[in-house]
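In the form predicted alone, a lone chain appears below as structure tokens.
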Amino acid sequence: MPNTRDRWNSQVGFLFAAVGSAIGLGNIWRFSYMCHDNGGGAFLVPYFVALLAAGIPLMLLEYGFGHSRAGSAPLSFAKVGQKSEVLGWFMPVMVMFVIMLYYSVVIAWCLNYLVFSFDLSWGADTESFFYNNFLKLSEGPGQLGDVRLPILLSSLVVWFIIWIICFKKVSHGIERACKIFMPTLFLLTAVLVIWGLQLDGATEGLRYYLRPDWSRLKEWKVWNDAFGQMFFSLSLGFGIMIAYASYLPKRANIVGNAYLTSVINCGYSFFAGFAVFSVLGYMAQVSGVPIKDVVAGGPGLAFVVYPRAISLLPAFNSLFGVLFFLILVIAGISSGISIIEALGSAIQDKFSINRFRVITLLCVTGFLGSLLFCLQGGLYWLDILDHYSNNYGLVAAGFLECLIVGWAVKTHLLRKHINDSSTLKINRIWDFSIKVITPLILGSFLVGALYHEFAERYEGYAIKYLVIGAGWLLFLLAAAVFISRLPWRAGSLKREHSSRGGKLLT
């Protein structure tokens, strides 16, 4: 393996890749139903608080940490110590073997619905089509049922596309793909927003979206969902941004890139919400029901309500459907490739295995693991594992990042590195945020999540299924501990450090 890491061809290429990782299905599918479930505009208040209190500070931390250590998340944390290295492995391992497994299947749903859009195959009863015809949903997580062949085949296509993009170097594969994907995504989204705003009832939908119900801000769930969505959407705690930043040159304008990635991501979610809620307003008017009752939430927003709305459009139904689901496919794949890269670069750093072999192994393993969610009972396990990964895994990773970087690495040293490589500067407020404010907020959400976990079973699932879901995270944590104890390839820590130049921040 060469002594120096691969590099982005340009700052723009890096920004497109970082934004491509951040902007995914979570910005359209997940953000919209979270917003709908939590009172529309009421959700936007804690969401933007989360951006300022956790999103931007942690984005600066992950960019600065990956850039200063010139390595993937495990390599970067290994330069702090072996105990810290466990966190470096847990992040990409958890994201790969929890989130990516079901995320790839949701992309596969979108791919199927992209095909369905050409002749509106879902018919008049879109809810029955999605749950009974497409998923053939079983009665519970204990009844896995049979493999759904259309979902299986489209999942295989998704994993193949990701493999094609990822096995090349980042500058040839991921960077080039994101330079195409991101402008296309923004353009298609703008078309949908303009189109949606012209629908009858769109004004009512936007009123629900933008007018906060202040009483909902008293609910712990609204704030918890907002912070969980922020982590999911920005790819924080994934190990992705640490790996991506390690491919930056010495002068990288880390501060500007962190601000841009965070703001573009959240701005895109907010902007895409106009398309979704204008259609919800249209649906409410046509159906004669309040907007809050148009859909119960969850995947139904993208796969039940939107197809129903598309069918009711006065003209260009198929074109509208193709655009919407093409956006979801592009957004999903752009995020999926970053998840593979985060773990792939870590394995390369530690074991010096050929990139082609690493990416192939991850994609084959990922496809096999995603088969669970191609079963008739897969939706239940998607819900359970999404709950634990977002409410515990990602938030805990962010919490521990703050403690390690804030108190072991020393924030003032990392801040100096960030400022030395950037045009914009950050001050001591960031230090205080990483050491005190952000970990206090994240710690309180972890405690609150545990309290609610014991107070009532999540979604009424039997305790044995929740134990399996939580147990899978603990198993991956044990795997991270095991991997961290394996030796690094000879000289890897020293050589990766020397490729950046400068003093280690310990």
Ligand code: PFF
The other form holds:
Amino acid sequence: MPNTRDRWNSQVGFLFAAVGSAIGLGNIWRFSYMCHDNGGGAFLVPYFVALLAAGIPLMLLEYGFGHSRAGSAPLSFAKVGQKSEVLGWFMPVMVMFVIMLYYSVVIAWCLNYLVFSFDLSWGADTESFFYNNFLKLSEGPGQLGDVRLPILLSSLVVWFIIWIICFKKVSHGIERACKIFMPTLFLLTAVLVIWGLQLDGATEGLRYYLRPDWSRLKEWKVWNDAFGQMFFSLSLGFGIMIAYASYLPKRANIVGNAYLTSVINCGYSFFAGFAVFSVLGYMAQVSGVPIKDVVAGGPGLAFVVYPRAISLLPAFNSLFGVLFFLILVIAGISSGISIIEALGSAIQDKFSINRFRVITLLCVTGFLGSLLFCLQGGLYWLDILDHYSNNYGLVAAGFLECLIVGWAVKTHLLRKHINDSSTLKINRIWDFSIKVITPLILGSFLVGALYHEFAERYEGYAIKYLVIGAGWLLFLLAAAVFISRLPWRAGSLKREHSSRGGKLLT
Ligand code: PFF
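Following the display of the form predicted alone, present the structure of the form predicted in complex with the named molecule.
First the chain shown before, then all remaining chains and molecules of the complex.
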């Protein structure tokens, strides 16, 4: 039977799509506060170590694995064995039903703020505006409160855009969209950075951003955050890169593409940090407060501190705000579409359901699920679920991925496959990282996270809410086990197995 799998139109198209998935809210919203929270410039050291020790090796693994097996994550892992298939499902299911549900709502906030930028509706007290007027935040996770209509409506818009892009085949929908989104994103970010650097006090902001506080490197949390951020940022352990690589042609230049994706993504985070911190430096100067006191963590940075800084700018405030939030919206949507593709292609591979139906179903369920985060208590649940998915879900997925591919699949054969398709080559050090180094690091983070979990309650939330958060992840794991037991559509596993020398690798 012929292999009917869709293909990217070009290598550049693939690269834009992969970079589009990697560059997201995390690069601007998450990276800058992680950096600030963990000793400013000192954070760049563990971040760089994380790139070399886990980011690049795993990116090579996911590309090579998806390419050699010509399948979505479940299909690729099913070719190793039925037990491994569970991991293939767990990754996209967890990302879709945890991360993507709140991620889409954060994009929806950005859409609202884009509109607010026109008349700087957030006023002088941006903190009270965000928490009291916009979110109308309740007292705690137990009080879900009412639906916030503006958030719900913009979330509907977000899901609609995602649906429009995804229901067409990849080369028509995602590839075309990312070819427009990515250059636009780079251009807008460059404008914002150059603009930011002209402001008084920008150098002070950058000094704060880049000056390393080496003493922080002794802290376990700093390293854990760096690895967590690396995973989230490169969309590793999501099953996305496996699915994207499955649409590559035979000569795919996997090594070059893996290096490029990782470097462009991390370079972008670093670069976008200039836009964030130069403006914070300006704000510190104008308000006469030291920079360390003006910066807030978490969502506060993009929705409280940055709007305040935008209002203080000497000219063109609205334009600056529109640019900033537009960047966030574009970055967010190009990441969101990738998870719909990862799970959509998985369902198509296994059950042979028509693409239009699968994507529509996922977008409708996604929208309904994201309603939780449109409620007044949604932010607490975002915080709890983000904690479990990033500290356990993604890290455990990366850990198991290394163990399965490192030990059940012969890494030297996968390496050969990767090298055969690439101009640049990788050597045995990669095998060693996948088999030993990366899983050791990830395993120790898992143990450390568990230790901390029991030592102190996360953010002081009542146990019952934490149990619900962790329980939801376990439920999704059970769902992954269940789906992996269902039969594959006739012949799909076998047919695609032989499509690109997959047999070689088991
Ligand atoms: N790599 C994205 C980021 O850094 O923002 C994270 C992401 C989230 C990717 C959700 C895909 C996704 F569906």
